[in-house]
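This document starts with one chain, in the form predicted on its own, laid out as structure tokens.
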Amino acid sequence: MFPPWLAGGLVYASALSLTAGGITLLYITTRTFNFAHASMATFGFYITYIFYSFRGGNLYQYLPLSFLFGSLLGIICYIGLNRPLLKRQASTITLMMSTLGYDLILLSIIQMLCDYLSYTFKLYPRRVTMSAFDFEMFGTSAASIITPLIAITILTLLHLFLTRTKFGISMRASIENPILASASGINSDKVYLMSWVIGGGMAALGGAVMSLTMTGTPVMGMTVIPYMFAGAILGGLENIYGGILGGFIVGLAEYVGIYYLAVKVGPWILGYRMALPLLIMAITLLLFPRGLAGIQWSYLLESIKRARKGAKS
């Protein structure tokens, strides 16, 4: 159904869309760039790997557990670090550095966990190819079909939560105008906590999905954190849907775009694979500083129509 390069690109893009969406959600609610997203994503992979190693079955059935564990990590980060700093009116730099410290703690725990799994259960958790445990569906890898559906489902549920539930509407009000929302009696602390629950869950779920298209290691999250932020920035840091779209575009650009260039230019271009999504982000922001979400699409489409009419005449 899909060639290998496109199948891997869909899985990778779905993973980045989830992680980038989590970064954007946390930023627009708490003004915090969560660098702990890296190790949260890695933990999501290891939760799936551990349960599959000991219980077997279908690896996709353990993805919800990865989401829940990521939510727990988000709660710990907010209650232990973010909330006390917010009460002290800490600067955005202080909040950002606190999440970096939390990330280093999580990374140390991951390393100890890998040692424990290696010495106690004789597993090999430092280099795991989760795609080897996948199965075929319609002539292609199941991940290339299931993971985009997961990303779409998460986006749909998040949209319904923010627009159809009372707490979700309160949460959206706090995002759009925190001062007015606080004056209206909305509990900002609960909004921040829920943001960390959802954001941490999306990070871990994205990491579990990502391990289906790249080698899972203790530093897997560290290697892709720049592209998580690239997706969030490309989509626009003021819109969670833009962050999810930006993550998907960055993921496809890195996988599919470099394959296309390798065919047209030559295989030497593969060494610049990691630079391609960052280049796309830079060019987009030069043209549209607020990212994709800041583009006035109706005005842009109208301008294109006018230009076409002028060219014809």
Contents of the next structure:
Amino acid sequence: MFPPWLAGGLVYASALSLTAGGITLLYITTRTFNFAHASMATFGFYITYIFYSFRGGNLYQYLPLSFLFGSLLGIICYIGLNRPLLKRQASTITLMMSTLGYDLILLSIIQMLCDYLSYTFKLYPRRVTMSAFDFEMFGTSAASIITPLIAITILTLLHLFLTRTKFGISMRASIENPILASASGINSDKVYLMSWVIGGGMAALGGAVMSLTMTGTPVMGMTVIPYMFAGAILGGLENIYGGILGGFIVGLAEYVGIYYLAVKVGPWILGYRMALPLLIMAITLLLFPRGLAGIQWSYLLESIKRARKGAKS
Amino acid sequence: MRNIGDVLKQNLMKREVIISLVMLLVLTYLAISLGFPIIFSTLILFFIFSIVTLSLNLEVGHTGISQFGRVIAVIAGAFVVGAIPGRILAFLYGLPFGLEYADDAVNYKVVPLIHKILEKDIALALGFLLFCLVLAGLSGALIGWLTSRPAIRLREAYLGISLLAFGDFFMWVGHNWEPLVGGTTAVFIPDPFRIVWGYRMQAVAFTLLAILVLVYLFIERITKSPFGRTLKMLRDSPLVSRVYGKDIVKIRTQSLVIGSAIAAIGGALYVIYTGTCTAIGFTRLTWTFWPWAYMMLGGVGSNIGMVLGVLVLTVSRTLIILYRKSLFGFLLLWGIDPIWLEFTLLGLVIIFIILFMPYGLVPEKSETVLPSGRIKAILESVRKQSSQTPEN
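What does the same protein look like in the form predicted in complex with its partner chain, given that the last one was the form predicted on its own?
Now the full complex is given, and it begins with the chain already shown.
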């Protein structure tokens, strides 16, 4: 159904939209730029890998487990690290650095886990091609159909959660105005915990999805995290939907855009594929310093209309 | 609001002396038990990372820029030294110097020929070293100026993340564009220390120590100068500095240019020390996150703290590498290499510092406007006056 480059691009874009959405969610609730998203994503991938290699069966049935494990990591980070710092009203940079420390500890645990798996169970966890365990569906890899569906499902669930449930509405309230929300009796502690549960779960799920299109290594998350951030920044860091959209654009640009450039310019450009999402991010930031979500569309349209009228009269 | 008497008490250097004594004791123990080479390699890493961390502190600790792209300036210095000075020597002595210089099949033949020339002439070797450092400083200043352009427009967190992403971008450019520094293979750097072959480690260590002292004095001088006070005012309150008529954009640009130039010199010294320049080695983990951890351990904003933070962590890293078998050998039973404990140590240090010692080992001291002796004299005279005047 899809040509291979588009199939890979769709999987990667879904993974980036999940992770970038998580980063945005954590930023708007707790003001924390979560560096630990890198190792949370890698952990998500390894949970799927471990369960698949021990129990076999369908790959996709282990994705919820990844989500749960990511939520667990998020809860640990919130209770152990984020909550005391938020109570102290630490600066954005301090919050950022604290998650970096957590990320490095998780990274060392992942590396040790890899050593353990390869020594005790004679597995090869340091270079895993998960797409080899994938199956075919409608003449293309199942991942390229299932993972966008997963991303859309998560997005819909998140939307329903934020707009239809009482807790979701109180969460939105405390995102938009924390002081007013706590004055009206909303427990901000619960809101923060919930955002870490969702954000961590989305990170791990995104990592598990990402391993379906790229080689899974212990530093997979570490290499990809700039693009997760690029997606979140492109989206504007003010709106979860913006983050999800930004991640999708960045991911698709990296795969599809570079495919077109390679056909047009020559294959040497494939080495610079990471430049394209960064270029998009840089141009967007220079034009709109607050990202896609920060653009005031109605104002923009209004000014264009006015300019046209001015040209006529 | 702190009492002015406390400010004077702070100037005692108790903590600094204790920490450096403990670390020196550990180093002497290592020197006695394992010999000198290990000490020299530890010290050299300590000097290089001190230079980089001092420059980071100038930008983050003094100016308050969220610099998550330290690796950019380091890369600028390292790649320029990898690409240009060797080519110039090759051109002067009629060796291949064009795009093919960085090709691994040519490079490993050309560089030994350059070495033969550098071995004989001490003036040339010294000039070469100096040229490398000046070139690195200039390219670092240029890249600092370039990164300062978005720094004007973007908010704190956006800027940090953008710089982080561009650090990776430059690394990948070096990795993919072969004529620059050899792409996936390493490019060799002509070694100016070859003339003292046999005592190379010692010569490198002493040169680096001298450069570190110069950099430290320079940054200390900046900190104490009116410019340094302006930087701190900008960090603490941009609004106040605007009220006093300071040009924020200009000050930020100056700080970024100076800091990046120093960091680039650090990167250049690193590639000259190792003798090779591999693009993939300049990761954000080693050259952005490690310096950040050193800085947070040392105490953001204090210059002596930077040096001590680097000293403590470099020595502990060496200890982990040296004693990993005897102390953490039980991990090997499950096939786990204790080398990963390095990351655990780094992560734990960052978290511990943030949670329990937010001001680091050596907290930043408030600078006194006058020398402490004169402040004491003024305090005395004020006290005398107040005791003489009858209270109404």
